[in-house]
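Read the single chain below, which is given as structure tokens and is the form predicted on its own.
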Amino acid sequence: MSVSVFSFLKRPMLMGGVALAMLVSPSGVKADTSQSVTPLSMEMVAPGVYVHVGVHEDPSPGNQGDISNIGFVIGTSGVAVIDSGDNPALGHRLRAAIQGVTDLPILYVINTHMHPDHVLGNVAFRGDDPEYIGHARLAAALADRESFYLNALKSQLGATPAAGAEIIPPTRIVDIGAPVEIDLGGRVLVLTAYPTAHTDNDLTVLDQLTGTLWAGDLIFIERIPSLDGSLLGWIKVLHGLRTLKVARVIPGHGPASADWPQATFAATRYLETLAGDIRAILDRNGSLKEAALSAGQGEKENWVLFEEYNGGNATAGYVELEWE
């Protein structure tokens, strides 16, 4: 293709999810945005590069499960999206917003982890026939989850957007030590496994034309980060990744993209701060208790969410601490 990978790239205004400008796709030709769907709102934080935000709530019926920044990457062959959603009707959703950008076929669903707000919506995308990419690790994590994460949707919204939820998972898998390129044409997202850290099953994707990263829920800003995985090998990893050299990030949870690698110091602090205040709490025989309901509370203005979070932060990390 002749056409640059960023001419057809236009940032599109959007207003209740309703596209306002015009839509162009790479072959010039107006993108059909006449669907039943509504489109998820976006952001194109760099060229061919998309995120949607979600807030910094639990999942409830007032937000339908949009709690997580989900996207897509363009290039001038196909799509990849990078997460897609808490429920089917989200993935539908972020479906429709990539045929309001792009004809371009959808050729890869990525998940970064197991987490419903991150994979729930990858039923949507079953007609597009694409490979499903996640971690080693994953399609275990989502066996051993099914029934409570399906169940515990139903819960939390109702029949409606929970209807056709099923696990989807994945076709190709990333090894930790071997990352995982794919070439969407003019562009390489490079697929990175990661050792036990917010999960067990953590990638990231480094789109590497731009030099924007997907971290998943590796990286939390504003909401509080929930630890399911190891907080020591969380802390590591965050470590880690500061030495990547790359121009922006999408977190899991927070704005659209971050400056990097400034993005990663309020995660680390909040960890490392769990850590210490539970290893004083154990080098005086504390209890498990104490450390629930002390460990961490100097960092409790800095979170939305830390309430309901932080207490079992520091439960895990008192398990893990308590054989360190």
Contents of the next structure:
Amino acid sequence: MSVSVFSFLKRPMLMGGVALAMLVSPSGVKADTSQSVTPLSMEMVAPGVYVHVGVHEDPSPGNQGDISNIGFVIGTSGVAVIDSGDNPALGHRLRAAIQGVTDLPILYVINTHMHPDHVLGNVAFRGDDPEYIGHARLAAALADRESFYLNALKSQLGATPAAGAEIIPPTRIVDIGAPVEIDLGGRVLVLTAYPTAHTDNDLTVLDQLTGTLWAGDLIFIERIPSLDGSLLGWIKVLHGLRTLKVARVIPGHGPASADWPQATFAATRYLETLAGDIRAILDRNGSLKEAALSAGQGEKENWVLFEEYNGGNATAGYVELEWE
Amino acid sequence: MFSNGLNFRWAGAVVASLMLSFFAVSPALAVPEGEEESWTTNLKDLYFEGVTLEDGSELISMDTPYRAMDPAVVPLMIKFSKPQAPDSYIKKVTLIIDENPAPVGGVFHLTPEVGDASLTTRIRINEYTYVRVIAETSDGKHYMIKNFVKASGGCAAPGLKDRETAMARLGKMKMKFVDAGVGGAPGSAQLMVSHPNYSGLQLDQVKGMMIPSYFVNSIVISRGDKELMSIEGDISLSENPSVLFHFTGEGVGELNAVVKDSEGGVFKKSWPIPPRVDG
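Other form of same protein, the form predicted together with its partner chain, not the form predicted on its own:
What follows is the entire complex, opening with the chain shown before.
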């Protein structure tokens, strides 16, 4: 069966009213009495689509690594987690939030990319025996960075919150150019893998039923984009995404949901400004150091954490564009 | 369509059990500035046993960022206060990154032909560390300076950003003539080599095998048939190794680079030297 990405537009009431009511009603509340895990606060941005909003900070003992947007989608037969948070404790809190809303099994844990704030909560769901799904390049990217990420978690949060953290690679992959559909019962999620952009393993999740696009870190709002893939690749992917006809987007960092395609504009402008500045520096044989200190500075007032990330973005962009 | 699932489970187990990455051994706590235990108890004798290292602060200066913005690409500029004279010159520059798993970032063998031994390159730094430059002069003396560099924050790792692009471009080289030399001063040029230059665990997606370390271990740069410098490289040099160096020489000629990697790859290219700008 092949379902168009946009089929939700034609068939907005794919599911029956009863099923839909089940999704949105908290009547199935089931308290987790086995341990005292505080459920994460969730915002329902569309029927059955729940998002927890992280703060715009780097991981610290103060924020417990709660720095990214993570959440879940509920169908009539099960639940898909989309990004699991920065550490096992956060994953357990997300799981507790799911259990507060539904008794249905957690069938899938989907990771939008390799960064620790999106994958290190995976281990909290191991007991559910879900399929872990990610980009075809996710496993290699994680293997490459495993020890670095686990050490970074320890130094950021301390040994106790980092305890039990481990890398869980995907058990099922999505190839570029071959989107995968998963059925949660009454709603289909379309998983799409991208060429190198924010990272070399970015993946989006489209909930066809509500027209909600989980963009992962392909979209940053308020918090400065961090470049860990390809500057030109990311700009290209953003221009492609912009043409999608969706109702709303859930960015990896930013508000719980945002209007489309306006949500793409700020990140696109930032990355294009950075690329333009770097090309000008390269044209006059300017140095990497100069680019790190000056490229993108016109965007300074537009982003949270600008000082922390712009220099790294400029560095990564320079070493990419010098091969143009 | 998802027959890869089992392979990936298998590969994950292999990854977890091997932990072979060169960047796997870092301790959880960062080394504070002022702490030189790695150097004093281990590295000094390992690389310079019995050698007196004199204070190099009058001869050498080093420019590194106090905090690495991108740990995979940390620019490092080394400058020397004296020009290369035929009878008195910098013969060898060793770059040591104390806390990196492969501490020797590179060994640069220089001739008087470069005119100026100053050079700029890019290194990986995955945690707080001292970076040392040890210069050996033609009279056999050794001079050392050091800088402390903090690792970056956030989630940036020192690994590859875009492996496929690096592999697709493997062995391509560019020579960027930065300064053709004014009034008889040495010119400068930047050699860029496209190479993943990395040893981290890399998974061959198709075969489910771990790819062994793969890095540039030798670069020889010459002008015509005269060697300017040679470099012994290692994985602490950044992906797509880059070195900005100097060269002397009258009139036209060409610069040549011969690059070898740990898998036996050999890459060669030549570039005509642009006209000098005298006056």
